[in-house]
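In the block that follows, a single chain appears as C-alpha cells, in the form predicted on its own.
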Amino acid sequence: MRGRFAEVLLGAGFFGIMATLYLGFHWAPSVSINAFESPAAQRIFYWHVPSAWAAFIAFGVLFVGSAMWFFKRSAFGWRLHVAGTEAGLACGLMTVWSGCVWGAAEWGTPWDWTDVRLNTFGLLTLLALFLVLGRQSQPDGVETRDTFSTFGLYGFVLVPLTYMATRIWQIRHPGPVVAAGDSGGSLESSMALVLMIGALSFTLFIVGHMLISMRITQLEQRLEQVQNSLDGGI
C-alpha cells in the first residue's frame, strides 16, 4: 500500500472527478434562467473551477522546483519542476477546454481576446506546453535545466495576475464565486458541496499525478547514469 500511495491518490482523484461530473449534471440545482444565456452550460463549472484550482497548484510546484534547481542545483527540485510542468499542462488544457465549452454556449464565442484572465491563463498553459515539449526535444544538462527553470520562475508571475484579473478587469469572465469577500461569491449549499468535492478530487488527482511523474523522472535519471557508466567502461 505504501509503495502504491501515488497510484491510490490518482485513482481516488479520478473516481472523485467522475463523481463530480455526475453530481454536477444530475444532482446540483440549475441556476436561474435569468442569470445566464445558457443555464445548462453552467454545469461545466463543476469541472472548470476545480481543474483551474489544480492547475494553480501545479504551477506553484513548478515555481518551487524551478527555484530549487536554479539556486541550489537540487535534483529533487528538478523532479518537482518536471512534475509541475506536466501536471500544469494536463490541468491547464482541461481548464481551457471546459472554458471554451462554456464560452461557446454562454457568450457565443469560445474565446475572448480582450479578457485578461482568459489570456493570462492561456499563456500559462502555453508555457507548460513549451516546457514539456522543450524538455523532450533537448538533451538533458545543466544549461538546459537552467533555461527551463528560468522560464518557470518568470512565468509564475502570471499566476497572481490571473487570480486577480477578474477583481481588477472583469470583462467577460465571471468574478470569483468563492473567497470573494462580503461583496458576493456565495453559492447555494448543494452547489458549493459539489464544487468542494471537485476541488478535493482534482487535488488528489494532481498530487498523485505529480508523485508518479517524479518517480518516472528519477528512474530516467538512474537509467541515464547507468548508461553513461556502461559507455564509459567500454
Second form
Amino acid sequence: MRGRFAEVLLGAGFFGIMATLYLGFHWAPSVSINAFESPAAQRIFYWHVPSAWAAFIAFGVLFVGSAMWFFKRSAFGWRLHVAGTEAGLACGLMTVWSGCVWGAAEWGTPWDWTDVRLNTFGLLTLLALFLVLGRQSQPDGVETRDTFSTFGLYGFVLVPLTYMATRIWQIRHPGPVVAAGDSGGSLESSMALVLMIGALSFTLFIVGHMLISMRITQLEQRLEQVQNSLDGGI
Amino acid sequence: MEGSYYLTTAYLGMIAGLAIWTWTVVTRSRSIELRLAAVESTIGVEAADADSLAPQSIDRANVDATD
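Cool, the form predicted on its own is there; where's the form predicted together with its partner chain?
Full complex below, order starting with the chain above.
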C-alpha cells in the first residue's frame, strides 16, 4: 500500500515537473534583454531553484534521520538517513549542473570559488556523494552508521549557511527573488507561479523517491535477516 | 541562439539525471522484491511471517545443538 502511495507521489511529481518545464518555456514571460547577459538561459531557473529547494528538504531529512539513529538507535531513522542522502545527492547534482550551465551563459564562467553560496552548496552535494558511496563500500553495522550519522549531523550546518549566504554576502550568485524579506521579491507574478508549481512538484517527486528508498533499505535488511537465518538453520 | 544552447544543455542534463535516478531506484526496488520472494519461497515462508523467522531459526538451532 505504501509502495503504491510512493509511486503515485512520484508520478504526480513527475507530471508537475514536466508541466513546470512546459509553462516555463511557453507561458512565463521573457526577461528584459537589458537585465541579463543571456536572457534565454534565464529559463534554467524554473528547474534550478525547485531542485535546490528539494535538495534542502532532503538534507533536512538526512539531519533528522541521522539524529534519530545517533541518539535513539532508531532503524526508521537510519532509513531516513539513507533516503535523505540519495535524494540530496540527486537534487544537489541537478542544482549544481544547471547552475554551472547558467553561470557559463550569464557570467562567462561555470564556477566562482569566491562565492559563498556556490561553495557551501557544492560541499553539501559532495557530502551527500561521500555518504552514498561510503555506505555502499562499507559493511553495515553500528559503527558505520554512527560514523555516517555524525557526518549527517555536522554537515547540516551548511544548510542554513547556504540559505543565508546571498543575504549576507552578495558576491556572484543572485540574491533571493522570493521570501526576500524587507527588500521584497523582484519576481513577476506569473514567473513566481511557475516557480511555485515547480517547487511543489519537486517536493512530491522527492518524497515519493524517499519513500521508495526507505522501502528498499527495509527490504535489504529483511533479506539479510532471512539469509542469515537460512545460513544459521543449515 | 547561444542562450538557447545553454538552456537545452542544462535541461537535457537534468532530465538525464531525473531519468537515471528514477530508473536506478525503481529497478533496485523490483530486484530486491524478487530476491526476497525467491529466498522466502525457497525456505517456505510467507512474506508476512518473514520478520519472525530469525528468532524461530535461532530456537531451532539451539534445539538441534542440545540434541
